[in-house]
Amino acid sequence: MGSVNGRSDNEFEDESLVSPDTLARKSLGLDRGQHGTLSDAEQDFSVKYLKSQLFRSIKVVLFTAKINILMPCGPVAILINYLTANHAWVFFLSMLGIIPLAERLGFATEQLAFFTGPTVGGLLNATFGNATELIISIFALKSGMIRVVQQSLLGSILSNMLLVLGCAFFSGGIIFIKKEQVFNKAAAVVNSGLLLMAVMGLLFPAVLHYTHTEVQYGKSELALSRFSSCIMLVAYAAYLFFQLKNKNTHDPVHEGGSQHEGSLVDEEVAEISQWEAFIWLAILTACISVLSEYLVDALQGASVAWRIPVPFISVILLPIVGNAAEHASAIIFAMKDKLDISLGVAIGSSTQISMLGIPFCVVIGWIMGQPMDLNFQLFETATLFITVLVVAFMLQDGSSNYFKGLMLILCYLIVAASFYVHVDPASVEDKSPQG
């Protein structure tokens, strides 16, 4: 008892040693230690949590969607440029490769809209939307390719007018075939309008070269492209700043009403940060120019070793890689029975492309010292303007159904054999670069 009773003393007794002086220099010691250690636990904490997060949003970006399989295309196609300077694979592969980019940087475009309202966010959608194509447009432009960049945009309003709204319009009349779709016929009429001003723009520079009743041959047509291509982006930038302020006018018509609209904010999550989604953004960007620039130098060489004309290659081929994530989205939306979107990613596609792109490009061509005009030839305008008439045609009743999708597919097959049979009767690349 007593050797408990002094061991129990002296521990009292220890105790009392350690207080107040000797406890708080210990205190003191112990939390100079703690505090060192919460530092560096907070240092490997914010490393940990940064690592995570890049692992996380590479995930998101480069492994959700089973597309991004053909992402290898695109180194592979660049090696072999170097090893073999095969024109015809380098093309192809290149093609292959672009697909996922294209579909990711739709991706991205649509995360970082969350963050920034619908004002800007539908900024952000006319720019990168079809950014694809204005990218290896401005690489066209660059080497001097003016009828390609012509011919790839142009095709591109006619895959999703066309293509993509026939494909849409058929799968959705198919699931829903005892039930009429519809959809908002204000918004329609509404892009229809542009789509005919743009057909305008390209008319009349086309009539004024083959009558020959320019002031100044050669040089009225193009100061009339390019005052006409200024004209245009005020209107398309009008379009957007009405399209933003009258909502109501472009509301989805459904049954559902404010159901199906809390269903559709409900599913619509942000999976990445807005600075995530800015640098995706910036390096898919990168990506797709560099990959354009080795598209657009091995097109005369793949149109050569496939025997297929450089018009066919731009008109159907180029646009269909470009627009390869819109075709999808549109087809699932309509199967969904959401057609004003599927609506909106194939005739907003189309609209910003003739109203925003095409001028776009001319004065991207008139700061480079290109000629670039909006003088499409005869062939090629005519068949924009019929259509423009036709797909203006199906969507003045404010519905759909499969065989309209239909109609507007096999018009598509009609349009690629024209540019399968057809030459360029006068190449504007033979013209020379004017001020």
Given for the second form:
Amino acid sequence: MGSVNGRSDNEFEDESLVSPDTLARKSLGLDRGQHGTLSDAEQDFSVKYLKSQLFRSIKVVLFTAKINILMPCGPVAILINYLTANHAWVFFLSMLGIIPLAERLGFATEQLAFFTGPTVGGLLNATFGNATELIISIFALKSGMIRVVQQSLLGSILSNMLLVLGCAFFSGGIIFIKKEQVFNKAAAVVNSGLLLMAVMGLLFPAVLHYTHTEVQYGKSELALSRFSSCIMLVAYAAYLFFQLKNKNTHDPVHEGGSQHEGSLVDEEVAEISQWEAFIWLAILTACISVLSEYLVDALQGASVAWRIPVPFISVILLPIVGNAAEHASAIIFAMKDKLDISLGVAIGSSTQISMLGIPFCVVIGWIMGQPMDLNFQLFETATLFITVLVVAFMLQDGSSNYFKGLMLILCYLIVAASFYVHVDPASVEDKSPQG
Amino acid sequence: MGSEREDLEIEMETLVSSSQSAKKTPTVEIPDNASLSNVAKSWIFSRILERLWKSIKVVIFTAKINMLLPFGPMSIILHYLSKNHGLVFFFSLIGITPLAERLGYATEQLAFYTGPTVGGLLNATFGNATEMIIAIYALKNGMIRVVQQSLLGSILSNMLLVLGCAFFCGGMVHSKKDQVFNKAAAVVNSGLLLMAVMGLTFPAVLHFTHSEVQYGKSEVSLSRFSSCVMLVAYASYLVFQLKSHHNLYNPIDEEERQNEDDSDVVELPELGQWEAISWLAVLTIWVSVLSEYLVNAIEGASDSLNLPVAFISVILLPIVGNAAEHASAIMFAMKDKLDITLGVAIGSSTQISMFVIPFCVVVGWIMGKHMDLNFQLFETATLFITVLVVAFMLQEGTANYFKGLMLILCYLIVAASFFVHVDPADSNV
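Please give the other form, namely the form predicted together with its partner chain, since only the form predicted on its own has been shown so far.
First the chain shown before, then all remaining chains and molecules of the complex.
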């Protein structure tokens, strides 16, 4: 792969940076012959070198992506949180602030994937791909806002399958208006079959509850949810194993993925080094966590201030934050007529959330002692199942056009509208710890 | 095919002719005639004994699964000796398994003699004989929910567990490539199954939208009507499969015919025609006897083992009826003959939904029991979701071990949901 090239180029650059300096050092040493001044010069030089690396790194990560204009919104949101009690603004600004961070997180993950080889790289992408949603969910769990967690994860799946896919099909279809774009039917069917099975695994606690047929009302669904989550995590591990093993022979979705990485490498080498990528990953995750905390705390207040139901915010607004980057990249690839990659992004992300994100949150809730379960309440469960089924059927014929995209977007609008006029029954609603 | 029979007949003829020739000379040796016919009779008698012994050896002692056979009589003994329903239940469960397998074997053997059409019919009917027998006993005891749940569980187990294990084992053995199967046949079969399930769900939907004309009575009448319709549908399905659209199932049939040809060339049918019929009868009687003890022990086992009755009916009972099909499906998958596996799994599910369930409703009607198609909401929803998802998943025409694993895990989740499931207090058990 190009990672080797990238690495060697980087090292070459580093060497070229270092070599004239070592020459300079040697000449200095020859001239001066004094130990103290030499080490000072060395230290001076190393500090300068580090600073230039740091500056270069910051430049690459922070200043090259246009989306980073939104970055100041983060610190502004924190400021406003302490200055005023205006939850609506805090919420809105932290939302805007997280978006570029999520995108840069994806970037850093990709860069790190260059250095770690395809297997661990795939693993990284799989895990950090939805890191933002997971972080937001964990904070919401900590605050005991279980419905918010369920709804935001559900909304993420809905948004991926309807909005992202719809926009991708629509934009791609408009650009290539003369022909129908095609994608690899087989891969799409396999992936949507998997998603359907994953969703099915998630449904049973809800069905059990709503047919009022559990042994111990309230406790059984929790136990069943925890058991199902463990099984789904095992299934996810097997899924990763299976995907990574068949990476070479498997669907063009992954070939498209590696093509994508390949083209990235052909045109650009890995832009930052391994340790830089790692450090940036950590920094960005920390920033996202900080902002998420403010985001989640401001949720209820924003809901009251804007007079929007909390379910709407959880299902529609929160996922936009986590998905913005994937959204953009799916549209870009559709416009480049690489629909397989768009599909991979959209459906892969949905599958990840249903097989990893949701069960993981249930297990975290178990550890935290929060009664997070898979009982997504009847409306959400029905919506999820219907959506996944309909989209899975729609993907079967392997072609797309702008009309299909438009239909998907309009369906998403209808779903969003239904959540706008949806409240949880009082018995189910999260009782928020802070107003 | 009938060569053994011919051999036997020739032997008989020689026996008879020798006795006849003996009789033709009565005037010469009268006392010899009587002794000769005695000799002839004892000769025939020992021949029959020999045949019987050979038959028993072939049927009972050659299959390894028959080690489980003693569990049957043991469970009967236990039933009379102790009140431990849990043990009786388990032992009869284990005891029926080899009987079901031998029943399948006897049916196959009989099919050699009857030709493909009647043979297919036989397989279709006796394929699920065990489930039917258990269901009829449960019906007799008025355990209507048990009947519904065990038949439902049979469908679920076929579609998820059997298929999943087959795909998984086949995928592990052939891990280099994806196994393929005839998409068209799978799609047709799963479409049929989906339609059958749709026919089964309407009484439940009617009941749960509280929109029936006469609460309680309407679903039963609707169920009985639907069942008759489904039986007509099943009859036409058989005609369709066996007569007019024979070629649609060609890959499956060719495989089977190839297998039969192989087995004809390699092994002749191991039993004679009448033997097969008599074994069929004997095994059916045995299965019936054990089923009676099984069904009687269900409630007690549920109490003593601390398992909900739903779990026992949906998960444990179908294992018994399906064990043989399970094993053969896995075997065929490992031999890369996925079409046969699919035929076994989906065909069995279709048979149960289109034949056995309506048949039980009709038998209930005759017995005067209120057996209907209202499977209660949770079971109906589970059935519908499962069939939909599996039908969708089969559309692609390939299989690998991961798909098998997903199916098995889904089955685990379904089993777990039944573990924490009780019927609402108002429905009859």
